[in-house]
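Encoded as structure tokens, the following chain is the form predicted on its own, with no partner shown.
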Amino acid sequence: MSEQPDHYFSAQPASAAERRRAVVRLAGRDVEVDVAGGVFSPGGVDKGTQVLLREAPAPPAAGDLLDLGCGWGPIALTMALASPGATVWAVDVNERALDLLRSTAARLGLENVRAVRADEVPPDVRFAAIWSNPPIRVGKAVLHDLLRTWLPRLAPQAEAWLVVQKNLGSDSLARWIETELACDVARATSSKGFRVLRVG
């Protein structure tokens, strides 16, 4: 029986880690981040993610952010250093990742991070604002349930941005939040084959 190759939504990925530095743009800075095989975009800053952190407004300044899978962190780091006053939660699945995300923040002295996995976040925490770009190679089910978790700690007013490529359902999605968690979703902006989406 072959082994499964691993999957960024992988808890503990099997492949080597081959750990390394790199340096990409958040934040209107140049930042050195640790990158590692078995997680999203290893490489860098992804397409989605780029036109995502172009898109969406400046995060809040305070309150408590959310980067719901979060990989090796460029949401939740571009988050922690627009709005050093806020509590950024970077929620994955993957240990991995959120081990190269605690690293990096270290090392910036981003102290408001906290890369952890979903059941250490407070029930009781509301959201001033979720940013993600979705893992939607989970599958819909899986997808669906995260969303349905997540989405509903808005806090009052709060917004989420979501960027999703369009030929993997962008606009399904779209009609899926507002039927079944009864939000507002606005058709942002499209990019690059991606459609940002603002929810709220």
Ligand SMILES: C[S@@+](CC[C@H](N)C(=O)[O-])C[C@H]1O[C@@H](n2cnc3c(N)ncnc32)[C@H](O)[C@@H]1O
Given for the second form:
Amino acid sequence: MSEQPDHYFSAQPASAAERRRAVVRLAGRDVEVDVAGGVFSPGGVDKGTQVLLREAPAPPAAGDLLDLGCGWGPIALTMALASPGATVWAVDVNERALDLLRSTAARLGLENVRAVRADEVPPDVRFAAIWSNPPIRVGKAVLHDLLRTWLPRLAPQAEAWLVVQKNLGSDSLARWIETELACDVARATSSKGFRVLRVG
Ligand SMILES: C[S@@+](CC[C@H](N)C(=O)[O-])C[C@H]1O[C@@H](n2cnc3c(N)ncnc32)[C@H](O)[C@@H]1O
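Just the form predicted on its own so far, so send over the form predicted in complex with the named molecule.
Below, the chain from earlier opens the complete complex, with every other chain and molecule after it.
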């Protein structure tokens, strides 16, 4: 039997951790973050994530916020720095990524970050905002399941902001969300080959 390939979305990546620190700019300041091999974009903030962080409005100041597929945490950390009065739920399947984010948040004194697996988010939590650079490469079935699970947990009037590479199907994903989840989707912006979707 062949071994499972090691993806950034493996629960326990087999590749060497090579844990290290990097300085990145988040929420208008330089912060030192923990990164490692076997997680998404360990070399710094991904281009698509940068587009999302530039285009999304300021996150709500209070309430529960969600970073869906947090990786080492650029989106969750940005929300937590910008909204210290909010609770930021950062969800991923990759345990190494969650561990990295927990250490960074602890070092930065961000007590409002909860880096957890999906089943650790209390089922009654409703989100004042969801921001995500979602895992497109997991395939449509898993991606659709993920969005079907989390988007309906937006609080009334709340919005989700998603970034998707145009050539990885941003427009067909927008149509799927509109028709299958009955949400309004605005193609908010398009930059450097990425589309930012506002879902409300
Ligand atoms: C495109 S990466 C974005 C990571 C990070 N938010 C960033 O901007 O650098 C997508 C993330 O989704 C995670 N992921 C994959 N399947 C998932 C699932 N079923 N539930 C939650 N997260 C998942 C991957 O492990 C990966 O960290």
